Structures are given as C-alpha cells and as structure tokens.
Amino acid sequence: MLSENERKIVDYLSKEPSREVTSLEISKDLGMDHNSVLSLLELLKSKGIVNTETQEIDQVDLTEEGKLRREKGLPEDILINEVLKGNQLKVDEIKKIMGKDFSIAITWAKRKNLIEIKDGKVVPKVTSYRSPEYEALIDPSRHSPEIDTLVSRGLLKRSRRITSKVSLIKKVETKDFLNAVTHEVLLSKEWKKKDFRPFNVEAFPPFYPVAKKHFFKLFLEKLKDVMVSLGFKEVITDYVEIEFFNFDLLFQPQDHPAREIHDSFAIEGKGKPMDQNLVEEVKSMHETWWKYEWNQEISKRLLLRSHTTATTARTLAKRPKAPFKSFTIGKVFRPDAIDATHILEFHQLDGLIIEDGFTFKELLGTLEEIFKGIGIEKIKFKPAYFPFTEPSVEAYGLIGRLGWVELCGAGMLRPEILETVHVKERAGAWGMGIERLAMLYTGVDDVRKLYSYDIEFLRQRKVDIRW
C-alpha cells in the first residue's frame, strides 16, 4: 500500500508516464520539501514503482547577508543613488549616514571608479549607478559572469545538491483512502463512498525525547539558589583578568610561585589603568611588609583568572560597605596534564563576609550551614594556610561510602589588605572546587563527563541530584 504522498508523486509521474522528471519539479510543483521527496522515491524504488538516477548539481543560494543586499540594494548603488545624488559630501557625514555600510560602500566605490576622495570630501562620478552584480543577486540561479563576485562578497555561497531523474517503470492503481472522520465527513456521508486507510495499533508511537538541562547547569544552579538562600549576592566578572587583582591585592608578592608562567595561562597585552590611589596603596602593602619593590607593569600583565578570588578582589577594590554578603560562581583557568580527574579550565564557588565584629567561629559556621545547604551534615576543620587569609582553614565534609572529603579552603581576611581597600570592619572568605564536588553528588567517574555533549549519554541519564 502506498502512503498519501507517495501516492501524490506516482499520480503526478502518471499523467505522462513516457516522460523523464526531476525530484526538483517534483518538490516545486507538488509543494513538497525536496529532502522528503527523494525519501519517497527510494521507497517508491525499493516497490519497484520507480526507477531513479541520483545525480549531484552545483547551485548557488542567497548568504543572510545576500538576503538583507537583495531586498535593500548593495551599499555603493545606495551610496551614489541614495545618499550623494551627484553632490559631495564630507566623509564623515556619509559616514554617519551610511553607519557600518560605510566602509563597504567607499570600498567598492571606489573599486568601480564611481567616486574619488579629495580633501575629506567623497566626490561622485556618476549620477546613478546600478551594479551589474544586483541582476545576479535577484536571480542567483542563471549563470552570470557576476556570480563569482557575490560569493568573493558573501552574498552567495556554492553548494553541491543531490537530485534524481525519476522515471515511472510500473502502472499502479492509486486509491483515495479516508484517513480521518471528521464533522465534515460524517455529515456528507463521503466515508460511505471510500476505503477507510487501515492503521497498524501495533507499531510503536514515535520518540520524542524530553527536552532537559545538562545535569551539571542544573547542579551549577541549585548550588547558586542555596547561596542566594543565605542572603548572599552574586558577582560575576570576567575571565581575562589582570595580574593586579589576581595576585597583588591579594597580598602575593610578585616573585611567588604561584605568579608563574608555568601555572597561569599568560595572554598578550597589558589591562587598562586602575585607580591610582589603590595602586599606591598595593604598593605600599607589599613593599612594607614584603620587604621588596613593587613593579606597577607586573600587575597589569593579562591572564586568564587563577582562582575566582580575583573576583572577591574585585569586590573589596570597590570598598562595599558593611554589612556585605557576596559569592560568585565561575570558571578559572591552570595549565594541568587533562585526565579523569584533573582538566584545565573549572569552576571555583568564592564567597566574601564583611560584618562589624565578625569572628572566625562565625565563618565556621557560616560555612557549616552553606554545606548542609547541599545535604552534608557532618563537618571537620583543620588549620591550614593561604597568603590572602590569617587564620585559615581548610573544610571537610562526610559524604557517604566515600569518607571525609575535602571541600575548601577558608579563613578571615588578612588586615594588610582590608586596611589597603579601607575596609575597617572584619572579614571572612573561602574558596570552593565545584567540579569534584559534582561528581560525587552526580555519580560521574570522570570529571570530563561533566562537560560532555554526547546527545545520547545526556539523553539517558537520570536526573537526579541529591541534595
């Protein structure tokens, strides 16, 4: 039995059956899309009905921006016809006429001798001009001379097509079947006069897979909705940072390891100025208290950020006022050796506290309720140290078979920095790997699974966070 459309096509072959068509005027004077067209003459083959030669064209279509030229004109037609009219104009007044068709315009303008530029001034040598390359952009299928200048301009691009020469090779009775009963129907009586098209209740419906997020973005923001529970704030900045807020206002010296090229991805180039006066007072901290001279040109070398506490940095270079809550999630960047656990470029949750009076037992704490924010009850301190924080810790949390688990770094800011950003009230961080806690509440064996865009590993696996 045939379908509805193969039955259209062997009826459109059967009005001259003596006579070689193409899948093209098929697809044109049926209304069909031509992909589906060359489906139904395969089946039609394979039933023997058909016989079809495949064959690959080369055809030239319309670019977005070959679109946009066709229905407005190409930019130096307008610009003699529209926008000089014989006159001259000063550069910069067509160039606030024409806007980013500007350069593009004078350009080909001038490439055709249809203008020349004296002291500032466009002067045009025609009156009107319609390029010849506009008949071709109306009609991109004759084969015009023009067409290799459109696709050297983006307009028109080349492509290769598939299509079939079909020829009817079998006589076949189509029959009209009823496929649906309608009000219509009903009321003519027309399912009287015709064959019901019979239906296999057997078959399976077709799959339409459910449209889900990718379960590390959903873990991502259940994470930033506990913050927000705890009243914090999110910041977010940029990836490229400067050495300045990366390093130096944290309080480490320009000669650390941690500065080094080996583990920073250094990009070309130098940050615009900072404030002057903060500049002055990251000098003064590290040449006091480190006992060296400062380079101002170190701190504004570009990298891409170490550790999303260039973002806590950031934060205290605008001296917030307290009481201030504040945390940010996003991506840092160090050269490593890529394996299941270890890749260059993940996630760091940093948070920031400024309270009057606030204490180390309170960030404790603070920290103790973030955790069981996300479904860890049981938390460990040990002391631990970071340049930035004096007294620090690190956390651990108890999750499951797995044991006590590593979790951050945290500890009360240094004063040297507070006193250098003219915070005078107390103030608490920490920093948090986001990756490795990831894969223990989603069951991923290997960290690269968390940024996989496998369609299928995505589409089969179960969401199911436990928090």
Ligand SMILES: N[C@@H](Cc1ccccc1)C(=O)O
Contents of the next structure:
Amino acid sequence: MLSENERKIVDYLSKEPSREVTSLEISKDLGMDHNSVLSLLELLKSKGIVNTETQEIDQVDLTEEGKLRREKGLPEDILINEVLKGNQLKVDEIKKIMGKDFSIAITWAKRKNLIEIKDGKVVPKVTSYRSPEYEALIDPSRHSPEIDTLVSRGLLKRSRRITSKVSLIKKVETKDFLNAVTHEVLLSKEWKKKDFRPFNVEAFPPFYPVAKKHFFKLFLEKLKDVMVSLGFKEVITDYVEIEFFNFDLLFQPQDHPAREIHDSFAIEGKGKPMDQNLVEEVKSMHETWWKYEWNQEISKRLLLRSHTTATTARTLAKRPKAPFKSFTIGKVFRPDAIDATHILEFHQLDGLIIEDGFTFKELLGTLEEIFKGIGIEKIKFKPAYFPFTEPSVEAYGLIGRLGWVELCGAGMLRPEILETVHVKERAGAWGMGIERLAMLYTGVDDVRKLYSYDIEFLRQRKVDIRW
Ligand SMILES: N[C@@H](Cc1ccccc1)C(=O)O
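Same protein, different form: I have the form predicted on its own, so give me the form predicted in complex with the ligand.
Following is the full complex, with the preceding chain placed first.
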C-alpha cells in the first residue's frame, strides 16, 4: 500500500519509466522537500518499487558576506574605481571613502599589483579593473579557478549534498482511493466503485510536546508554596537597594570589615531620602555601640542587593506588629568568577518571624519544618557568625549520597536592630541560597543550566520533590 506522497512519486516516475531522474529533480518538480523525497524513496526501495543509487555532490553557496559583496562589489574593485576616478587620492581620503573595508581593499589591491602607495598617495597601476572573482561570485555554479580564492576569502562555502539517482523497477497500479466518507461520496455513490484508503493503525502519531513551565521557575514556586502553607506572607522588594537596608539597618558598621562580608555591585547615584527618625535611630545605635561617626551619605549609596536580608530590613523598617511571619524569594547579586557552581546573580530565600517570647529553639524548629517541607528530614546546626544575629547558626541537611550540605544561615535578630525599629518582641531570621537546592532536586550538575533556554534540555527536566 502506498501513501499519497509515495504515489505521487510513482506517478511521476511512471510518466517516463526509462528515464533516470535524480531526487533533486523530483523535489523540484513535485514541490516536495528534498529530505522528504529521500526518505520516501527509501520506503519505495524497501517495497521493491524503485532502485536508488546515492550520490554525493559538491556545491558552493554564498556566505552572508558573499551575498553582500555580490550586491556591492569586491572592496578592491571599489577602491580601484575610486582611485581611477579621483586622480591620485591621498591614503586618508581613501580611508574615508572605504570606511571599514579600507584595509581589506588595500591588501587585495596591493596583492594583485593594482596600486602602489607613493608619498602618502594611492597611485593606480592599471587603467581599468574588474576582478575575475566577481564574475565567479555572480555565478558560483560555474567551475572556475576563482572559486577557491572566494572560499578562502570567506565569501563562498562548500558543502556536500546527498542525492539519489532513481529508476522505476516495478510497475505498480496506483489506485485512486477514497480518503473519507463525505456528502459528495455518498451522493455520487462513488463508494460503491472505489476502495477506501486503509489506515495504518500501528503508525505512531506525530509528537507534539505540551508546553510547560521552566523547571527552575517551577522549583521556586514550589518553595513559595511551602512557605505560604507554613503561614508566611510573601514580601517583594527591588533589586536596586540602598546601603542603608543592605547594611546599616542590619547593624553592619560603615568602617568595619564586616561590611565587606559580601562584595557587591555598586550603582551610580544616590537613593531617595528616607524616614529621618529611623535614620537618626540607626545613627545613634551605630555611634553608641561601634563608636565611630556614622555618615548618612554612605547609607544612601546604591547597590544591587547582595542578600535578600535587605528585604527583611525593609520589612522591619515598617515596624511590623507581632505576631508576624514573612518571607521573600528573589535574586541577589555578588561579583564572582563564573563556573559550574558560581554565578553572579542567584536566588535567596529570607524569612522573618516576630513573636512575643520567640526562642532560638523555636527558630531552629521552624527551619526543620521548612526543610521537611522540601523533603530534607535530617538537619544539624553549627554555630556561626552574622553581623545581624546573635546567636547565629548555619544549618546543614543530609541529602542522599551527597552527605551534609550547607542550607542556610540563621539566628535571633540583634536587640540593637529591633530597638531601632521599635519592635519589643523577639525575632528570628534566616537566609538560604536556592540554586544549590534546585540543582540537587533537578539533577542539574552546572548552575548555569538552571537558566538554560535549550528547549530539548528543558523538555527533559523534572522537579523531583516529595512535598
Ligand atoms: N544574609 C545572610 C544569611 C542570613 C540571613 C538572615 C539571618 C542570618 C543569616 C547571607 O547571605 O549569608
């Protein structure tokens, strides 16, 4: 049984059965894609209807640059024309006329001995010129010795193409089948005279992939779901931040190396004026405890936030009423050398809990709950240091064959911070990096792949979390 396209080819070949034709001719005459013709011929061959003989033919095609040169002319041709027209032009004048083609034009004109340069002037050595390569560029299918030169100049490229020589070896009745039961077919009673085309019920249907969300986006959304289900409210603030929220409000002194705990991307300009009462409170807190002169100008400097704890600082500045639970997930920016585990912009999740009598133990318990939410059952804590929390810890999770993996930094917000924002209750905070977790759950071994646009790669990704 022949398909409609197979039949078209057989019909075409049957017109002049003794003539040998090529797949390229079939493709051109029947208006079918050449690759489809090749695969249809393979089918016909396997059914013993045609014989094919594969040939490889060399062809040359114009490159993008070649197309341009064909339109505008070769640089040395343009140059020599200008020189002949302009009567001993200076090199500088030629430079102006030729623009960025100047050096290619001079190189080729000299190589071909068309010009010489004397006393800063370009002197022609011929009275007219048109390069033989240009003729070859107009019609690259003619085999001329210039083709090689054009290939080496990057104006033409060679490629090999597979074609087939085809001959019909079996006569087949190409029956005209009915494709469907239509109104006309019924009325004309055509169905009594002709057969219906049999369907191949074993053939695979074409694959139409259903669009889905980017797997990393999906991962971020799942994390949000966990936080929301634990009663945290989402807060979103901007990437461009003032040092006041990235550092000062978090009790990182301006003249202290702690300020350098994150190298950051500075941005030109200054931030808008802020709540001056809060500024005064922060100033006095820094000056009382760190004993230096706090400078408001420094706190106005702009940067790309280096941690999402800046969002927590902004939340605190609004003097939230306890009990209060918030989180943020967003990008942060730190200068670094990019490799499989480092990128300059990555995501963090920061959380904040304010509650009367909230304890350090409760903070650790909350973190355990969050990590359980994303399938990490075993967690341990190690003492750590952050300028804005005391006590501070780092949390580690036991993740499959990877062993203990660092998950986040956390601690009880320092009283110096809570006082400046007039929060009387106690507060816990934490910040965790997201990319590493996402890599663990999505089987990606290079952090850059989390941002991939490669459709094939993306189609194969799954977010594999039991939560
Ligand atoms: N901001 C810290 C993490 C952290 C947040 C909140 C409290 C304690 C630690 C970091 O980026 O490493």
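Values in this document were obtained by computation on a predicted structure and should not be read as measured data. Residue numbers count along the first chain shown, from 1. What we label the rigid core is the largest C-alpha set whose atoms superpose within 1.5 Å from one form to the other.
- Relative to the superposed rigid core, T163 undergoes a CA displacement of at least 2 Å between the two forms.
- For E390, the Cα coordinates differ by under 2 angstroms between the two forms after the core has been superposed.
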